[in-house]
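In C-alpha cells, the next block holds one chain alone, the form predicted on its own.
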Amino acid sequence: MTQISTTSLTPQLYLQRQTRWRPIEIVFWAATLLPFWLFPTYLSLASQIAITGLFALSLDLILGYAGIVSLGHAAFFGIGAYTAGLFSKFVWGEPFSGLVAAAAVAGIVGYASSFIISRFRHLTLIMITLGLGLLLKEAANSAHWLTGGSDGLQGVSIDPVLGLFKFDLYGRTAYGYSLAVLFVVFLCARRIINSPFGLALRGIRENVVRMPAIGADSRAHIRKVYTIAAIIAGIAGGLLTQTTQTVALEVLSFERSADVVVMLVLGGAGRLYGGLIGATVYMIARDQFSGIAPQYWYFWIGALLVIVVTLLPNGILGGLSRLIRRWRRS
C-alpha cells in the first residue's frame, strides 16, 4: 500500500487525521495516573510537574504555533496565583470557582496586553514581553497591603475538592486535582491546535506579512492565541496557589518566564506534548540535581540544555520523530 504524504492532503483531511488519538497518547495518559502506586511518596512533586507543565502548554500555544516569543509569560501564571488566593481569603474557597476568576482576570489583563503584542515581533516584542513582567512584579512587591508584598499572600484556604477531597500532605489530592484539570485544558488546546484558527497560527509563525493575503488577520488572531495562553497560564498559577495555600512574590519572577522556555526546548516547541514532556524532564531533573549539588544545580540543567540541544535541535519529542521516521523508512 502506497502512503499518502501529508503534503497531498487536503486541509480538511489533514485535520481529521490530527484529531484522532494515537495509541502513544492514550499510553501517555495512562502512565500520567502510575504515580498514584508506583511513586507515592512523590505525588507532591508530580503535581508541580503537571501544574507546571500547564504553564508551559500556554507558552507553547504562543511562541512554538504563533512564533510569538515571550519572557514575560509568568505574569499571567501570577496574576492566576494572586487572583486564587485572593479569590479564597476574601471571597469564598471553593477550589473550581478559584480557577474560573484566576482564568477571567488573566484573561482580562491577556487580552488588553494583546493590543501591544500583535504591533511587534522578534526583538521589539521580547523586551516588551519582558519588562511589562518586571513591571507586575514590582507592582505586586508595592501592594503590599493587597498581596503581602516580599512576604507572600498569607491566610490563604481551599476548601475541599467537590467537598469530598481534602488536601493533604502528600499531595494525593493536589495531583489529582492538577491532573484533571490538565487533561480538561489539554483537551481543549488539542482542539483549536487541530483547527482552521491553528492552521491560521502555523501559517503566522512561518510567515505573518503573507497570511492577510489569503484572508487571515494576523494582529486578530495573534491577539485571540495571546488571550487564550494568558487564560490557561492563569489557570495554572491558580492551581499552584490553590494546592500549596500560599503565593509568594517569586510567581511573578523573571526566572520562571526563563525556566518554561528552557522547558519547551528541551520537549520541543509546537508540539502539544513537548511542554509536557520538557516540564517532566526539567522538574525531575531540578529535583535530583538539587538534591546532589543544591548551589550548584543550575550548572547541571545548563549542561543538560546543552546537550539536549545540540543532539536534539528540535527537542525530544522532535529527535523521537525523526528517529522514527529513519526506522519506517528502513
Given for the second form:
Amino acid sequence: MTQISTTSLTPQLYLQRQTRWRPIEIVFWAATLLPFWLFPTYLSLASQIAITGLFALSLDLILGYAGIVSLGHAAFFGIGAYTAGLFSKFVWGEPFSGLVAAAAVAGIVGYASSFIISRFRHLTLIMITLGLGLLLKEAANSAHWLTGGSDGLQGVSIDPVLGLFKFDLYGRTAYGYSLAVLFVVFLCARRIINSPFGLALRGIRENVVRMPAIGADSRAHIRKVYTIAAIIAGIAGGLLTQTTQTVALEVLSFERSADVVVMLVLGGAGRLYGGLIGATVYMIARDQFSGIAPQYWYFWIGALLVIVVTLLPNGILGGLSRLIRRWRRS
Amino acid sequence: MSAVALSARGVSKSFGSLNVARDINIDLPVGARYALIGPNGAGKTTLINLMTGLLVPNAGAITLAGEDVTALKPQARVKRGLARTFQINTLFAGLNPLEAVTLAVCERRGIADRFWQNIAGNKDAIEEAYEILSKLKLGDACYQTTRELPYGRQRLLEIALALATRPKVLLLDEPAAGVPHEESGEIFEVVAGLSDDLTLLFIEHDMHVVFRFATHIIVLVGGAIFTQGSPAEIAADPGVREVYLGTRKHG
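Structure of the form predicted in complex with its partner chain, please, following the form predicted on its own?
Next comes the full complex, this chain leading.
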C-alpha cells in the first residue's frame, strides 16, 4: 500500500512495518467511544453497527482475503444467535459463556460445511452457500418446538455483564459490551491476517492456480479460514441475541447474507477495516433513509451501492487510500 | 549410468479422440539439462502438466526418484521435490515478490498454516526468501507489487517461486517466453547458474538457446516422442529438420 523509499530497509523490518499499528487505527478505535457522549440516544444503533461490523469482518476473512464468495453467511450468524438464545434459556444467562457456546456451535457447523465449500469456486460456490443458507433457515422455521419458528425465540434472558452491567433500555451496556467483544475479536483477526496463514489466504485470492505449484494445500487453508469465519459470525449472532434479548427468524435470512456482502463491498473487501466502515455507512444510511422514506429505503441503498462500486472499485477504503497516495505524490 | 530423478513410463493422455500424449517414455538423470522441443501443439506443456499432476494420465506412470507419484496431487509432488514454472505468468499479482517468495518458503517449511504468529517473526523464512530473490537479481524490486514489475522481472519471479520450494527436479515451461531476444539470455544465464544437483527440463523455441544450454534434446511431435539425443545428433537429424527446424521459423 505505502511506497517504501528507504532502500536500507531489511526484508524483515519491511514486513514488520506492514503489520504495525498506524495512527489512523488508534484514532478509529478512539472514535468508537464517542457515541457514549455525542449520541447517547443512538447507542442501540451503535451496538447494532458494532455487531454487524463484526459479522462483516468475519465475511471479509473468507471473501476479502481468500476470495470465497458466500451468499449464505447468515447461516453462522443465525446459528450463533439461536445458540446464545437457547443457552440462556436452558443453561444459564451469563453472557460470555453464551458467546463461547455460540462460537463453538457455529464453528462446528462451519467446519463440517467447509469440506463441501473448499471443493468449489465461483458460481457453484455461491449457489452452494445460498442453498445451505436457505436450507438452514427453513429447518429453523420448521423446528418450531425449539426455535419458536416465525414467532421468534421467546424467553431469552441475559444476566448483567460481569455481574455488574445490566442490559438497559438505552443500549449503554449493549454498546459497551458489543464494542469490547468486537475489539477483542478484531485483534485476533488482525493477528490472523498478519500471520503466515494470512499470507497464504492472500495467495489463494491472488492466484489459486499457483498455490499447488508452490506446494500449498489450498483446500486445507480454506477449510481452516471458513471455520474461523463461522466462529466469528457465530459470536456476532450471539451478541445480537444477548443485546436484544430476542431471536427472530430473520437472523438466518437471505437478506442478511446479501446485506453483509453489500456492506463489505461498500467498505472495501480485503481490508481489515472494510467491513467495519461498510457496516457503519450502511447502517447509518439505512437509519437515515428509512426516516425519509420508510417504504423505499432499499432504493437509496441500491443507489449508494451502484455509485460506490462504479466510482470506487475497491470500496470506500480503497478509494480513500488511492486519494491519499495521489495527495502524497503531488 | 547415473540415478534417475524423474521418469515417465508409457504415459498417455487423450481428450476424447485427441491424443495429446502417446506412450511417452522419458528418463531424466540427476543433474540433467534436458530441452523439450517441438512445434506448437506438440504437447510439450501437456507433458509438463502430466508430470506435475495438473493432468492425470490415462495410462502409464510418473516416478520421482524411484517413487510412483502418478496418484499424487500436484502439491504433494512439489513437497517431494518436483517444481515447475509456467509459460504464461502465473504469479500472485497483488503481492510483492518478497511476500510471494516468503509464502512459498513458509509452505515448504510447513509453517503456512500458523495463524497465531506474526509473519515478521519468521526471520529465517524471510531471509531465505530474500536470498533467493537477490540471487535472481530481484532484490531491489522485492517491495514492488508484482503486477507493476517489468515483464522480464516477472519471468524471473516465476523461477524464484519454483526455487523457493527447494526442488530436486525443475520443469521450466518456456522461461523466456515473451521476453525480447536481448533479455532472454539474461534469464537463461540464471537458469545455467542453478545448482548442478538440480535436474532440469526446459521447453524452449529458440534453437540457439537450446543448443547452448541443453546436454540432451527431446523432440516431441503430435504428442509422441519423435526422437531424442545429444544436441549434435538432433542438429544432424534430417527428420527433425523436416518436422521442426526446416519448416518452422526459429530464433
